[in-house]
Amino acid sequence: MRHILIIGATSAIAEVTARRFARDGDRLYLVARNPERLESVASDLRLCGATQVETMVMDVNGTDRHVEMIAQAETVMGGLDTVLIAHGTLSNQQACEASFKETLRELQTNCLSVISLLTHVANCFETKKRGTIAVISSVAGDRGRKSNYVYGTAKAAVSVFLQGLRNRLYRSGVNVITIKAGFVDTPMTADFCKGFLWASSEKVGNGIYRSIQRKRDEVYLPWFWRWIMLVIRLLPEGVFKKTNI
């Protein structure tokens, strides 16, 4: 049975992730902005078999709280051994070129509040010697585009943190996986027009499901998003430049 801590658990993709947890019997600490939202979310939980499932209503962008969060999940569930953090916005690319103020606010979530989690996590399970932590990223940090290159460059970020944080952490027994989701159909990106790329938040958060049964380090989901990736990674950068991908 498992002690894991889910953060942004009300978002699409964690929804689908966590209800395979509960399906396992595992205990359950959720942590979302929305109260009713995230209770709604636990009543499901328990209803699907979850052994345990506790609720915390928390933005992650006030930090000066990670720490408190982190020790009232451990002292509540009498442990903890997985953690997947599942936050973030998608930046208005348009409203950040415009105010910087809007870039660093994006920034904020979907950076530094996550790296915020993980110092605190990986510190936790660094001394434990044990555990899982996974974190969902974004193709968009492989390669910065016009389109999106705030989201991009918080993303690249956080996925080069978890490099890091993998080589340091590898010797004390802890996972690191880093998630680079492609583009998924989940009510945050309700206004786009979906195509053959986008995959369902259930495909992806079982994906993320097996990521950490099977203790992977880094997983494309789809996994065809590998290919993808590479192929722009590869292109010249005098070429990309002008393309509008």
Ligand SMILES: NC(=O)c1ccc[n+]([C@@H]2O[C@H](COP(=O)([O-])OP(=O)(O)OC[C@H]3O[C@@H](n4cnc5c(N)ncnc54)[C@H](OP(=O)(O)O)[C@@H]3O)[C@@H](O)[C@H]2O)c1
The other form holds:
Amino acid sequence: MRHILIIGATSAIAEVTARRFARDGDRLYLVARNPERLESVASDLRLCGATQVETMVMDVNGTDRHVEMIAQAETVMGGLDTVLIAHGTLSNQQACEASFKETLRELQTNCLSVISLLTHVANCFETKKRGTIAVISSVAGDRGRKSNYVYGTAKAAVSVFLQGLRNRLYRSGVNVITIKAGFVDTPMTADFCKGFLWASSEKVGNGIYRSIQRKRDEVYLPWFWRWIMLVIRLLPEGVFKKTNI
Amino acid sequence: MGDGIDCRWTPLARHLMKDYVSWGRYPKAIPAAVHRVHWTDELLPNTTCSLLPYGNGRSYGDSCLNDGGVLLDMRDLNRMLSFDRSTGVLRCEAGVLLADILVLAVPMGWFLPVTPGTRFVTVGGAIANDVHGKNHHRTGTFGQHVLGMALRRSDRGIVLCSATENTELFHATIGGLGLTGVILWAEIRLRPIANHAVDSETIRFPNLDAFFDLSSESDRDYEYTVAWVDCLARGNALGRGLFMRGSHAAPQERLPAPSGRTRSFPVDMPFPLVNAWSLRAFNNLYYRKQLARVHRSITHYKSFFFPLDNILHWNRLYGRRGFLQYQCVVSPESAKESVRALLEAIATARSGSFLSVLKVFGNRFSPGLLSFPRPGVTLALDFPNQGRRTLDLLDQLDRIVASAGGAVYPAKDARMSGEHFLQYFPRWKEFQRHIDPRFSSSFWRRITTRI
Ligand SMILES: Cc1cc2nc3c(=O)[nH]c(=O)nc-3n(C[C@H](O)[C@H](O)[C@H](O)COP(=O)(O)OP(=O)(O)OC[C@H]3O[C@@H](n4cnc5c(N)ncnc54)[C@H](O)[C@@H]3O)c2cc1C
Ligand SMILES: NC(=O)c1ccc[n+]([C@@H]2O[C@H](COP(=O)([O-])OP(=O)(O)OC[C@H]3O[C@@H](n4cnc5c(N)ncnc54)[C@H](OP(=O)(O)O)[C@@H]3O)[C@@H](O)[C@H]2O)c1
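Which structure goes with the form predicted in complex with the ligand, now that we have seen the form predicted on its own?
Zooming out: every chain and molecule, the one shown earlier first.
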């Protein structure tokens, strides 16, 4: 039985993954901002078969509470071996261009809060010499584009941070997974027009569950993004700067 | 959430829109936009278009469609909220599928109070059409087992309603065709079972009179009764078929496993596989599928209730033009003559389908203002869409139904006239007062154009 901490547990993608854990009878500790939504997710997971579901309402930008939150999760579940970090906001690029304050806030939510969580979780798992850390990053972090480079910057930093962490924790037997998600139809992207590249939260959430089971390192979800991003990364900057993607 | 969905749609969005069809895939209706509802605390999207909840699209006609308007896709609102194992009372969000409820409840000894012929419908859809099952003569409609619900209205916010609170709105919403607001969650009472098996019997009967005899005999002793009829048989054999009856099984030593694996009908047939020849062959063979007149078995509930659910997308069988389903009920007084007249008209037209179903509804009145089930006999079958020819036949059937004091089921309708609707559903005026001012559907506009 796993003892799982999920940050951003009200995320549409994380909810799908959590249901898989619940059906396995795992113990879950859920963290999110909105108390009513969090409670409805928790009730559902309890009925799905989870052995234990506990919740904590928290804005992850309150980084000084992270240590306490992780300790609390470990205490009430009687252990902690898996962490899924799923929270995030899709930055308003124009607003960020106009205001550094806005940019800072987005970097705070999508990058710094994640780095703070990872710092504490990594130390905790390193001493135990086991554990799995999975973080939802994004293909947007693979190359900066004018349409969302602030969000992309945050995700790129998270991806690089995870690479380093994976390298460091390898010797301690801790598995670090970077989930590079493509376009997913969730509340975060509600206002977008969806085309053929879009995936459902079921598909991506289930992919995360499988990646955790198979102890993967870096996964693109759905898989074809690996090849799309390979091409996009290979474009020379002189060409790329003229594109509109 | 979703501020400013405007009423245009881009070519990119077209791909997703094509997923929003009804089960008969006729008529085609293209929404201006689709808004997926994820949370019960979300506000309705900000748009000038009309709104309509979309469940799992298992209605056949246009009652779940909103041409040029916004569909609210309810399927992400699918959390189980609470379940009391001692009383069987379940509270869940409206996008939960009946299939999910069975997965949760059956192992704990509980079952749906009413199950339609497919388990892939949402709780919201089951309430909005006040669906019925093979046990109507015993337990009435789905809506009669709803203890309460929460509705989001554009004019009143969240409204709780039940038999004792906002009663009129409660009754309007049961069978309310999605027009009275968005059902957010509902509380329903399940029924206890000893195990997942059904003790069932299939009996071959030679004609319509035999059907009526079997029905009145079986409805006393069996929880579930329904008959398949050979819609092409005529003369002395008119109305022949197979009668199925069953009850939840008593405790058993050995329980049946669920039948076979699920298959999916892979593609749209370029031409319909349903034609006069295949129909005759199928109906003849099916009538003779069992050697003995009576066949008894203990089956898994899935095979008994949802034989069609093993073939996903079976509606593709009818090809791109889709098909029309027709379900009517005729009053008990003239039931024999009216059903005979209906079957004769269908057999004469050599149209109809593989699966034609006949059942006697019981004296169970639903509180729903627009509920379809009422005492009498119900006939349901589908017709490949052959354009004018099919529509004319259905109009002919409508005239028989109207003169027999009957009704046609909106969940399965794509073409009934406004005049007939008003006659079939005399409480529509009372209902109209409860329609949410921002809600509408293709169905509702169609049948009210001439009011
Ligand atoms: C193979 C098959 C067998 C069937 N057998 C039966 C049967 O035996 N008995 C029977 O009664 N029916 C039967 N049906 C019809 C089906 O049960 C109904 O059409 C049902 O309402 C479909 O539910 P849905 O979730 O797919 O909703 P949809 O078809 O998507 O929508 C149905 C209606 O519900 C409304 N709605 C959906 N969600 C909500 C919500 N959250 N709040 C408010 N309104 C909402 C929609 O606006 C629409 O008016 C059958 C259908 C199929 C395909
Ligand atoms: N959707 C996509 O196309 C896509 C693509 C690539 C990567 N991703 C990533 O996938 C992850 C999950 O997103 P999603 O698509 O599932 O969207 P989602 O359903 O909107 O989930 C995002 C979640 O993050 C939470 N959150 C945001 N800020 C928070 C904060 N300060 N403190 C605590 N919780 C906070 C939100 O909670 P509230 O309800 O409280 O706001 C929400 O539950 C994100 O990291 C996202 O960047 C998404």
